[in-house]
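This document opens with one chain alone, in structure tokens, the form predicted on its own.
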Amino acid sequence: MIKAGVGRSNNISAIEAGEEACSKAIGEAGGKADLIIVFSTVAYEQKEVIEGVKSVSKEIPLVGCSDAGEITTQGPTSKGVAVMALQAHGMEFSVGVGNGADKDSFSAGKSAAEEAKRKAKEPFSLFLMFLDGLAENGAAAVRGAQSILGENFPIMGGSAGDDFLFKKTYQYCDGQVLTNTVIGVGLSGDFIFGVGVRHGWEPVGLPMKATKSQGGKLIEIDNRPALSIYEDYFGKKAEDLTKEPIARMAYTYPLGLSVQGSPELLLRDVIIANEKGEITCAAEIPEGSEIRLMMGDSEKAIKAAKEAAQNALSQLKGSLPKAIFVFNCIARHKLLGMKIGEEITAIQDVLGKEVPLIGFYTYGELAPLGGMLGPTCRPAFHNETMALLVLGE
């Protein structure tokens, strides 16, 4: 049996909002629960967050991170914390954590997989992760959980934020908060699960070559510096780009590249350039590939959301949906801007209304690539995608 509750908080003091949206996640989860998310703004300070959190869900493992924005039952949200209680009779959940993201997310990934598999009674069915989302190549970390998962091991998750301040992110484990971290969750036992996983941007402009790139940084496009291909489209200097995050300016404008057993381009997120012209990734862009400049659409972004609920809806089998969880890039929030809204709803138009939802605003989103399960799975980081996971009985 499984059971979920959400709550969430504005409240001006950390410590309170923690616990007001604890109390009332556990409450809606019939008073208990096996496992806690939390997704908070930095707007609070982080310990005080975590403090009043515990203060309510005592031993109970609690995961979760940072964000850039909170989705919850109630839609989106912001500068608040959200929290969901997990009771799910017959199942288990196995915490483990890679440290040292920011110089080698590869091992922090693996280390992660390693030691919630280490610590499981029962082989998983499902991976969790939350990564820093600042940290040196996201799609190296889910290469480590490969690793020791394999490589057709359905892993979902997200990428911290900061709301869009593109300094620091956190990730927490039980009473810790953490940085420069992977946070896994394997889940074993006797659930069902869907993934839906697509985006709705479009190419614009003709294909280009990444030829020089080295891991989450672009060098050249062309063989020409990586940023001319938003000096071109932009009209604008590199000197003008590089003022602040290009992130702020470039974030409906992603990259595409093609990549096998995907419907849509593989989106990949510019986050800041540098004099030299180079373009640091929120994930790699291997050496030699194909990519395109992308632009983005809110009515295609709202009816992508909805296409990956349906195909999360169909890999249920019938089963009813009793879990939802949103992870959702702060671009498309950018995007959408007043119609967000819209965009949550179309999802709980297909998967219900009132099935418990939890979620955040991310820097990277982890999922299989076009939402396929089974031998065909092929789990990646992504930017700029709706992924969607929903636990079923």
The other form holds:
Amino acid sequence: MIKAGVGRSNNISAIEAGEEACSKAIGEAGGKADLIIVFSTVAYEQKEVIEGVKSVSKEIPLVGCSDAGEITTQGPTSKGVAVMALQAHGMEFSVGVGNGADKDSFSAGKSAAEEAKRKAKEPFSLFLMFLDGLAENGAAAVRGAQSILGENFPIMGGSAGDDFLFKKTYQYCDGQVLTNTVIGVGLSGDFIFGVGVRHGWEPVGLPMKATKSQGGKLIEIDNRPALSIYEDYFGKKAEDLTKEPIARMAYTYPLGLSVQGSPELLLRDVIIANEKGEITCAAEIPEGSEIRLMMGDSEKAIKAAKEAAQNALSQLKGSLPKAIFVFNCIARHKLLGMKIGEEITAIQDVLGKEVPLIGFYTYGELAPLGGMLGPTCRPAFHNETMALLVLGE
Amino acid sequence: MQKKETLQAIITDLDRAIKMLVRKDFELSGIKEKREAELMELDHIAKLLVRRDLELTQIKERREDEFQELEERTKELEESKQALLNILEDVEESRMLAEEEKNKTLALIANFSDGVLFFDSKNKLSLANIKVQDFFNIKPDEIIGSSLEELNKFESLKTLISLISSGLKILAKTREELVLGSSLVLEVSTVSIELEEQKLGTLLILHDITREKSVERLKTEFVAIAAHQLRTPLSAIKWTLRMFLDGDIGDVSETQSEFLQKTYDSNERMINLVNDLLNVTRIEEGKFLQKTQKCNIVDLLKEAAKSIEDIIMKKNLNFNLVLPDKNSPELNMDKEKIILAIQNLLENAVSYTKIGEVILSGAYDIAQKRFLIKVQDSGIGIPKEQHTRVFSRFFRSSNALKTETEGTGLGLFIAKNIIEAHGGKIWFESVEGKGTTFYFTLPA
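Alternate state requested, the form predicted together with its partner chain (shown: the form predicted on its own):
So here's everything in the complex, that chain up top.
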């Protein structure tokens, strides 16, 4: 039996906000819970908000991270805290933490999965991950976890945000507030789930080739400095693109990689460009990849979210949705602007308006390519994508 | 030969085919070039498109920022509005409290046993209670909102208005008596009401003193009758004793004469007391000054001084008389009363001085057009704590009671009333044990 409850608060006191949101979540979940999930603004003193949540949740395992906006059953909000209490009879949760994600994302992802797996009594059916949104290479963290769980093991999750400040993000594990870590939660037991992954971005212009790259750093495209493609497309000078994070201008113009097994191109956010013309992306772009410049459109983005929800629902095979997790890119928040609520409504139109929903605006999403499970399941690190997970029974 | 021809034909065909191929290839490369140019053009268009889109995105972003700011402003405004509404609510509450207080006050005023009238800062009547109706037989509703001129048109109000208004301006602070009709006497007090130095108006309180007045009148009448009835027998005793003492009705022994003298002195004191009491009752009846005539103050001073010559000699005191200039103006006075006032002052000076001197001086002050009369002694003085009561009826200072048993305590009261009835002022300076100086003025 799965019973979830969601609470949110934007009380000016961080402690009280944590308390309020958690009380409401546990209350809705029927007075008890087996897992607490917390997403919070960085405007709150992080230790205080977790202290507030813990004052209510006590010893119940707690995971979560800082965000760039919260999503709950009521829709998107910001500068607050959202808490989901998950009461799941017959399910087991096992948490692992990997450190040093800023230096070696692969190892951090691997450690988190290892620890969670070691502590688990039963084999996992699904693995949830929360990454540091500003640490090295999100895709490597996913590969690290895959090295333990297997290449086709379903992984869902998101990278922590910091309200679009790009300074420091936080991950929560029980009473701890961490940074540069990977938090992993293995789910096992009796439940069914569905996933959806879509972005709705469209490629423009001719395909190009990543001729030189190094992890998340894209050095040359078509044998020219990588930044030159943004100079061409934006009609701006290099210095205009380097004086502040290029993300601010280019968040709705990511790069798209054609990846086998995905109906859509896999998106990569560009974050910072330097005077050498190198671009640091949110995750790796392998050398030799064919890349395209992508362009977003609000109507297509909302349609994509709906398709993702439909995909997840079909995977439930008739079971009822009991809890929805939404890992939604901050870029979509920026693209949709005031229409941001419509995207969540589109999901709820498919999955049910009353189903407890929690999520946050991320700096990166973790989900199987094309939302496919089973033998063709290939988890990847996404950008600018709506990734959602539905638990059902 | 045939073979050669055949070969030739094949060669020709091949050549044609090659030429065709070359031509095709050329055509193809042309198409490819064209396609490439088209692709380049598409790519160029894509770039233009992205630029346009970027501009639009940035515009949209700015719009959204503006919108967000607008929303915040709206929220702030809403909050201000709410705050304002809360304040208004508080104000309304305070207003209701104030209203309640006002109603209480109005009820208090309406049922007040005195008549109350309030004139606003423009001297319009803004409040009158029911008692006013009792006094003047006019309903408050008829007169509220009226100016002094309008009020003056009501017959029953005329006396009041003329009393309180001077040039139709309400006097700030007065306390007057107003006689209405045959029996009603009101004490009219006007008080200027100010709040933080701003004049709000003038409050008029009409206190019914009819009963007090009649009691007072009865008392005065009684004293007047009693005193008058006493005076006749006292005079008879006086003259009989005089005749005894002068030996007009036979010789008396020395011892008898001594006793008769003492009886005579006591009778004199009794006569003085009765005279003083009669003076006081006349003062209270307001019919004190009887006949005024032009007189020279010099003569009056001399005459008053003469009355104490004997006692000055007896007590061996120095007496100094300083007279004003002969050419000083003559004054319109009740001569007898002024002499009485000066005598009262001189008698006090002499009575309470054992050694030293008594000075009576008069001078005319041209600048202020008045006489200043001074009676100075080197006597026992008046204790400081009793200074305020000096001119009260029956007042005698504590040290005076010890030294001098005579005296009615009415002399200064009478003197003060005489001087003030002439438009003058009286005051004194005194140090206990050193002496006292009384001053009074008489306007010329």
